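So this first bit is one chain, no partners, the form predicted alone, shown in structure tokens.
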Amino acid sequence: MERIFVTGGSGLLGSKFATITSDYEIITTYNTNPRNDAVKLDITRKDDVLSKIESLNPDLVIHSAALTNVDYCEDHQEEADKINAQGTLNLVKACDQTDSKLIYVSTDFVFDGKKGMYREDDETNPLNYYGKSKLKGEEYIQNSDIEYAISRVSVLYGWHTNFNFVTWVISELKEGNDINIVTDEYNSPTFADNAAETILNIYSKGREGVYHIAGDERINRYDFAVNIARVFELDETLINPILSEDLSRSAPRPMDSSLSVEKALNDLDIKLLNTTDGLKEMKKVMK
């Protein structure tokens, strides 16, 4: 049975491949939220992570680990890097050791913004430290010699222990409380399980490169919450529209970093969910 070794095995995005598939044997990873059965992982230290794939020897390393908080990478440059690229650049060197091949979880906030329905081969140029950092992790997986697919991903939502945006407007109108969302902010919300499917498919079929695998639907952070709100059954006139200019943030975004998932949708044998479908899915396995 192949073997997948996966960073970030607590987060939303990682912790889904041990529960989507039995056809591998999948290893999880964690830092500071430990989990039963996996191991922990610091990516930040070279020598733990050469020593820990070493010796796991995996057909697969999925990242997915990363400091994913857009403001406080923005306010602590020096820990974004040091995570987000420098610890994707010691994945690079260890696979590169073991002969595995690496699939790295990328993000639409390398693009500006100015155009949105970005192509994968569309010119990057991020406007915050988190996206400059995860664009180092790219070029320097595509600077290896490495076996490797990169797959950018958009406002990842679905079940998990932490509050994703999905989760939290879920908990305020459960709550009853008011909410301010953007109106002037698109991109392409992606559901965890199917881009989990969707990364092990891009590895069976032996695909490689970069792929976008998104959502496939380009819409509003506004227009999002009020879709959470009619197909989970809460009040959405307690959300409010808002301009983004009328929020205080650290980091700059994009005002559309929607993603084109043509690509994905060509040559892989899967399905990747708009927000109304995605979000029934996550219904049907309702907490």
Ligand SMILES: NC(=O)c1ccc[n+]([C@@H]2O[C@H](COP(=O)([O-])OP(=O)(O)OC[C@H]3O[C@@H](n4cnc5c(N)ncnc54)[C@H](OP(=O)(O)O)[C@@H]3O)[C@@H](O)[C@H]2O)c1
Second form
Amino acid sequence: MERIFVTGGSGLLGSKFATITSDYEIITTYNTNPRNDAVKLDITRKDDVLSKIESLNPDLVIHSAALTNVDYCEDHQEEADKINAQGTLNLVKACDQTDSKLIYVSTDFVFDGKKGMYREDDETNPLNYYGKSKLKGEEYIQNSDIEYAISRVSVLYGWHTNFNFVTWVISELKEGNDINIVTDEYNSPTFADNAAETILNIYSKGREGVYHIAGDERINRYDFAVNIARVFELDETLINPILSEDLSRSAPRPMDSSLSVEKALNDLDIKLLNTTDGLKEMKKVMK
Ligand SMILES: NC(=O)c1ccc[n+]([C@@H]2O[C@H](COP(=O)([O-])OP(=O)(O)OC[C@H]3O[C@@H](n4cnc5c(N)ncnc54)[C@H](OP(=O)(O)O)[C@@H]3O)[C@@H](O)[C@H]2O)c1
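Output block for the form predicted in complex with the named molecule, input the form predicted alone:
Zooming out: every chain and molecule, the one shown earlier first.
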């Protein structure tokens, strides 16, 4: 059985791989949040990355670990660079040693958001340090000799122990709290289970290069929140529309980082779920 090594197994996306397939041996890692059966790995520790990957000799490494808090990255740029860029370089070097394929999970925030519905070969121009550090990771991979794919996702959501946008909105509305959500930021929210399945499809079909793996939809945050309320039968009048200029955040955001998923739909045997369908899938397995 082929072996897949997943970094960030304690995170939202990384936690999904082991639950959606039994076709591969999946080994996941955690850093600060221990998980059953997961291996401890700090990707900034170059020697540890190399020795773990050499001893496990995986066919594929899915690199999902990252510092994902966009404002924290803006305020802690050295740390963001160490984890998102240098950590990725450590994995590239290890994959080079073991001839393992690498699939790197990147972000819609590599784009500046002036255009929207970005295609894989559109010019990148990150506005914030999170996007810059993730793009550096992409460049380290593209400048290496390893076999790779890069899958850019956008606003991940799904059931997980830590809050994401969807589970936070559900929790706030259930508590009867008013929430302020921006109407002028657009992206392509990505159901984590669907993204994990699609990333495995990239591997099983032997695809390489950059893929946008996101929901098949361009939607603003406010409409997404209203969709959440409707699917989970919660009070949508608690959701107040605001503008991004009303928020005070460290990191600038792209106004429209929605992703075109046409290439993935043409090349892969997969459906990429829009928010209504993704939310309905979540509801089926409601915790
Ligand atoms: N979340 C989004 O909306 C979004 C949007 C676009 C792209 N992405 C990309 O998608 C991927 C998955 O995101 P996610 O939301 O699933 O992540 P997440 O839930 O925030 O989890 C981050 C993961 O990275 C691990 N990690 C952090 N620092 C590490 C280090 N130094 N060494 C090893 N592991 C470390 C964490 O481990 P511990 O918790 O055990 O410390 C955790 O498993 C990331 O690459 C992210 O950049 C996410």
